[in-house]
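The chain below stands alone and is given in structure tokens; this is the form predicted alone.
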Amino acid sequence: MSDDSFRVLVVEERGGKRSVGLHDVRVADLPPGEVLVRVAYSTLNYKDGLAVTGKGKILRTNPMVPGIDFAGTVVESASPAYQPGDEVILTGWGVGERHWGGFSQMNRVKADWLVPLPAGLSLRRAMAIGTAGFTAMLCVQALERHGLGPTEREVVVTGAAGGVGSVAVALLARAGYNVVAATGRPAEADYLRGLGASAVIERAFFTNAGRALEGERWAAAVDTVGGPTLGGIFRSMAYQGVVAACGNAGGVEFTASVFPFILRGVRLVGVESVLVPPAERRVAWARIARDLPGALIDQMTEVIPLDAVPAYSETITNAQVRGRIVVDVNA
């Protein structure tokens, strides 16, 4: 690599055959946009591992640069809201699907599509948060909104062991809630009481048949799986309870009775994480830097190489990753 130019990981697909490898590229290869930003680190998210192992239908132009997030230092900037040292959040708007994404050690984007780094937080822990602690934090403010308040009554994420729902346990705990990590690695249970959970269950205790009411005991629920996972919480959920969905890692069907609704006002709310508006966005990641200590946040997160993304996101995609999985791009 020259001094001018710089890494990037690249999918490609010509001929009908597939290429995942390291290139270098220079800076005028950038797509335009108003700020030119040095990543410091990206995540590897489920979405990326099903980009780069091409189980998933998720690159929307090639060849790509995928990596659906990144945190670094603006270089250049067409745009007031920003100066060169300003240290900025990308997640989400495409990136990684149909934009230059942040499996590379330089990026051009829109203005609108950055955050600020909030105070507190580093850009290494910013992106042990990244796109899944940020749809984390968007699914605690969707049950607070929602009605979730000080309770008795526990409150459950499924897929707990997993990106989103380790910062959603953590953050779930931190706020005092009572929270059970629902999750199909049993072995992961000591590592997500140390997250704060007050007990773990299999997450077969959804999957399992039941009668379509259960006896209540849900005040709320974070659902990170789908499918029948999905199916399975509504049949517990207490008076009034809320769910958050936010995944389908199990499956992007359901199937459930209209009793919970019906007979208990059960709420379900859908949160997504693409498309959030600017303004939305720097009041999650303001509360995420207040509410998660930098201790706790290391706790979940591994740190890799650019060039270990695809042996990784193999392992992703088969549910074999613990917490957070951060990508050094200039490592």
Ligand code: NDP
Given for the second form:
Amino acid sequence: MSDDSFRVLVVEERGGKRSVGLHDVRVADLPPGEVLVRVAYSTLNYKDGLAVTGKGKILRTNPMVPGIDFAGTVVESASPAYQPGDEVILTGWGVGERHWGGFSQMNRVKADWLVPLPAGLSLRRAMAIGTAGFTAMLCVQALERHGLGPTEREVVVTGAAGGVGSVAVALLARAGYNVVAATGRPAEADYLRGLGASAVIERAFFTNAGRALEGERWAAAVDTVGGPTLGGIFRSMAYQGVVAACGNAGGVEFTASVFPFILRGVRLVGVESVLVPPAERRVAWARIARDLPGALIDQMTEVIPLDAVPAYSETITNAQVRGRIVVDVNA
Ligand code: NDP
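Form predicted alone done, so how does the form predicted together with the named molecule look?
Starting with the chain above, the whole complex follows.
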């Protein structure tokens, strides 16, 4: 990268043809904004996979730089909130969807969109958490806000070997819960136990035929899969159990009996991470930095260069990625 030019991954659709490739651009090409950031790392989330492959309508402008999150160092700031040299994190706000994304060595954004890197996290580990891990933290907080407290009962995480799932397993286990990991990849059982799961079950547990109410098992659930999996979770929720739903990797529609809701008082809480207010973001990131040891974060992380993003986008949308993929935009 010269002083002024830098590398970005661009997705472009022209004349019905879609292209994905690396380009050199200049700082003057960046959109206006208050804070210029030299990006160190981005990540590959499920949504990025959909955006890069075109399997989902994620990108709202054309051409577009995808990448829904990044971490880096402030170069220039028109906001008193940030000074050159500050290390910052960005997730959400439509970055990588309608605004210039994280698959770029530089970016310029609103100051309000940034969160200062919390003490105890490196830029690389912050992105190993990334949008997926931040969402997992929001799920844990939502469960606790809606009544999950110390319990002997199990807490289940679906899509456990994926990004949100891996971090949710680790966070819940560190918080002292008895975590069961539901996965379609039984070969990842040792990995999931290493993150703190006390048991691993087949994802089919939730989609097999069953009665409207089964035995009470789960005190809480983090569901990253949606669709029929989410519909199946309610059957074995314990009295006043709470489900945090954040994902749709397995479908967008579900049907469920009302009995778990009206006979057991089961609660369903939606979790979204894009527009979460800045103050809540700082609280969530501080708890991530406090609760997750670096070595545990490293266990779930693979680092790839920017030019590997297209291939890994296929992999993540085929549910073959384990844990979190960090993108080193300077490699
Ligand atoms: P990953 O691809 O890393 O993980 C998804 C996991 O879901 C897979 O690893 C797999 O887990 C499971 N899965 C995938 N396809 C199916 C299927 N057809 N049926 C059952 N299980 C399936 O994605 P992320 O962790 O990045 O994201 C997970 C979900 O959360 C996505 O839908 C994403 O869009 C959503 N999300 C939502 C956010 C929000 O703000 N609400 C923010 C971030 C993510 P396994 O192999 O273990 O079964």
